[in-house]
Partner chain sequence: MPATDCQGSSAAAFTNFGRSILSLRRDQVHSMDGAHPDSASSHELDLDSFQKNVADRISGLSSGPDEILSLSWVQKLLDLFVISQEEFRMILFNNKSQLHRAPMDRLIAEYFERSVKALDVCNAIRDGIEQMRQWQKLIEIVLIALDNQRTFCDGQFRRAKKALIDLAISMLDEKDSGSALSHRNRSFGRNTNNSTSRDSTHQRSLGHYRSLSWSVSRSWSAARQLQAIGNNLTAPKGNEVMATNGLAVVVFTMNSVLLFVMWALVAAIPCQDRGLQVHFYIPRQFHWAGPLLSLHEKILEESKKRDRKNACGLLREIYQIEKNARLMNELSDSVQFPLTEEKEAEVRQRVQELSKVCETMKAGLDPLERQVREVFHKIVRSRTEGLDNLGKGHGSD
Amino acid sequence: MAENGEEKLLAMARHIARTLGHNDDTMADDILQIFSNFDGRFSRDKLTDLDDPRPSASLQLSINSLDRQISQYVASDHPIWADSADSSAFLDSVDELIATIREWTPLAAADKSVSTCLVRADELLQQSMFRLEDEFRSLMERGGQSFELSESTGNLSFDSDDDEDEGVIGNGENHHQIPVAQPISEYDIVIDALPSATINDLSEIAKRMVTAGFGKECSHVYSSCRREFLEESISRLGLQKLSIEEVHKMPWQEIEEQIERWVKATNLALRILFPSERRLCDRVFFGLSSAADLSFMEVCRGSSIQLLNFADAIAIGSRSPERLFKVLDLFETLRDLMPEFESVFSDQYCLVLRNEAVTIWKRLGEAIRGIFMELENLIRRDPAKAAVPGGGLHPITRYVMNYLRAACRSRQTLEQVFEKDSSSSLSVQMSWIMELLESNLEVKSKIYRDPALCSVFMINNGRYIVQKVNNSELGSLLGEDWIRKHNAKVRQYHSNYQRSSWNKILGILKVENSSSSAPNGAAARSMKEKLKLFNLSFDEICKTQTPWVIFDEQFREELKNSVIKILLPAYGNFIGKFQNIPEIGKHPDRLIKYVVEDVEARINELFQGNVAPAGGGRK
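Coordinates for the sequence given above, by itself, in the form predicted in complex with its partner chain:
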């Protein structure tokens, strides 16, 4: 009875639909749809006319059935991909729908009813695609959120065993935040930011969307999500977005910290994050290389430019010499990452990024040359203001030499930077700076009125220079000849010193051979005068030179020994003769202030710099 009633009801519904939708399949179908929504008994199966004679009937049938299958999913409140049976059923329907449309489209021109059916099919396709887009997006988002290391999905390719060092992703401690790779030291890894199963799901969806002509939408959703992930990762590595002006206004110390972070972040980005994105992209858009390339570029573009812009800002910034070492870090980082830039940005869309990286890397090279130029300027312009007490080591010598030695630790990099034209190779550059330093020191030495002190100053600074050059990269850059020449220079200053300090006093001690033949009284008087003069001069020299400084202990001894070597024999000889002159009197020793040993002792007290502790020469 009830069944019979239902039969009647259905027949009537069919009739209504057919009559009202007389010439219009869509309308008839709409009416059927209304009925079927109205009451479960009017299911589409039961309502559909099975014996429609038109050619589009079978098309309509399959669309009706697809509509039923698809609509239930499209209308679902729950994610379709929560259940793999649902998702594959849905995908099957979509495949069928796409195939149906493709199959019937050629017939649409000839048959109006087919084209009317296809409009419906198209409608259905749009709905499916909207839903697929939403599913795609939430898979991207959920995949990233819920992904934990503990999920043994087996697709984490870490090479390291050390937990601390691994590219730990999504370790669940930040519940709603996007998982992010932590800084690591071992770069030979790839992270999969999404579980393998999710990637497969995404790939399945992407395939359908691209096939149905919704590739742009798919790529758009994909890039937006991944871009966000990357930018978040970069900012978690402590890198801020900074304008060039902001970088330029930043205190150097802060910039140094930023550079350190930048080096780490850039390595991580180029060695792990970008290649991982590339891999993810290739897997999601498997077999869809154009969509993959485009999406990948969109994902990485912003982060790459952020990284490169910072390096650029530093390259354009101040050329103050203290910045050299950090700029070298930047330069070396980009240089070492060039193969990564080449490989990860190898496609046509990323060409721009690759070129940018090269440009900015080169600009860092220019910046390094600029810094050396600035160093030259600073040396050239360093004013000869106050003299260093005691003729000691000038701060500029110490600064420049230690600076160059430290710089030469990056010799290979610097050679690369200066290589460009051979006339400005690194060794030419270095000897040029040395030349500037020496001429600056020569100007400074003129401040000392006493030529002996002037020599002491040059000895100290020259000696320091040679010492710093010896046995160092700097030395091998300047060459043996240079060192030999400069050792000779120091010796020259040494003899200058002796000449200007001691020649006069040696002259006093000269005893003419004819003295014995001279009238004895006069000779004695002359000898007495000479001794007195010697004592006076010697005292004077000792008094003057005791606070002078020879910072290098060995050289100080050498210098004193050489003085002793010329002075003592002369003095001994003089004293000997003096004592042998009978006219001097009974107690010639009374006139002798210093015995030979005293003279030696006094000379040994020279160059201690102890009277002028502020001298700063000896440390």
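Got the form predicted in complex with its partner chain; could you also share the form predicted alone?
Nothing else is written out below except the one chain.
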């Protein structure tokens, strides 16, 4: 009987609610809520008319039940994922809510009450997603902290080379110690940046958020956390975050240091950090390829742009020849890492990063070609003002030849660079620079008024050029014909020297047969005059040429021996004839300043690069 009375009471309450709210489902629902709050017998489950013919009745019942289940977790002050049972129950409720919305959405257009219920369901879903977003962020942060403190980071963290005591900052206060890395010799390493259990939890949350249409929000939370980790990892290598303008204002010495760090950081990023982030994205967003690709791009974009912008700043900066070798380092690093760019940034979201890497790599190639053009201009502009003392090696010759030899150590890279420019090749470029250098040296040789010294200058510089070309990559580029041709040029300079220095003396020593038989002592007077003239000329040459320089010791000896070879026989023959002329007198040796050995000794003193020794003839 009591049960029958309670049933009548419940029926009356339902009737009142329907009557007062017959035009407004929300009002009816509010009235039922008032009854439920007034008397425990009027619970929402009991008051809801299971026989209500409206389609929204069962939907409303489901939403009410899900609201109670979900709200207790949404309002909780404690992390849901601190308890596996709570997290599992919360995800089950979210799954049911998503399924309910998906099931009833097709009916919303035809039934206003269903549409009203779905609005409430969407609000509940949004609250659930906000809480899932918070839980996702909390798991990311807690997981990252546990990884940083684990032993696995001991050999995977990288510090800069600046200071040994990086853990001590300021006035000796101990701050967070950055783990010190062992040197990396191989890059086949993948970092599991989060514990596996955390990754599984994140994956479960990501599935719900993407399914509910909150994939971008999930990706944003993920990328903001991982981006910070990635940027910190790169900054530990000492690579500064610089704009292109800031790079252009830096002294070259500082830029060189930054390039060394850039090479290290870029290899680390492309071979270890980025692949590890790709793997982590794929695990967290397993089965959600679009979300994984978007998240990965957002994580790596900032660090990638930082690395590429620095290389771009160098590529569009000064083309000073001294920069060649560091620009080659940048070019070779990007070239060698291009397969990694292709594989790691293979999805549609990363296409712009991949294309930018290729563009900057090509721009570095253009910079290298531009540096060689600037080297040509440097040679052309080098002034022919002051002569090098003693006809020695000119600084421009030493600079250019050592520069080209060093550059040719990267021959394969340079050939690749010049292949991009169909108008030239590396061998053509080198030949052209050598031609410019030789033309410049010929102009500089004209500064010397003495033709012999002009020849000595060309001997020194020509000999140095050939030596630097021989047995080097530069020589293989220029070819054997080039080397033979320039050896012949050096020999020609040698001949020019002998002709301009010693032909006149050889002419003095030449004795005509007719003069030896001349009457009245004419032969004696002629021979005495010739001897006197020889002594004067020989002394003058020795005085002048002793301070001259032949830098190559072997060639210096060859040059002196060649002079000895032509001069001593002529002088010996002359002295012999001089001594046999009767009119000379009984003691002809008194008139001879130099014996043959003295002449040889004086010749051996040539090209010492210092002041001529005192004395001269025999003692």
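Residue numbers count along the first chain shown, from 1. By rigid core we mean the largest C-alpha set that fits within 1.5 Å across both forms. Computed from a predicted structure; not experimentally measured.
Novice: E529: CA shift of at least 2 Å between these two forms after core fit?
Specialist: No: E529 shifts by under 2 Å between these two forms.
Novice: Would the C-alpha of A99 be classed as shifted by 2 Å or more between these two forms after rigid-core alignment?
Specialist: Shift at A99: 2 Å or more after core fit.
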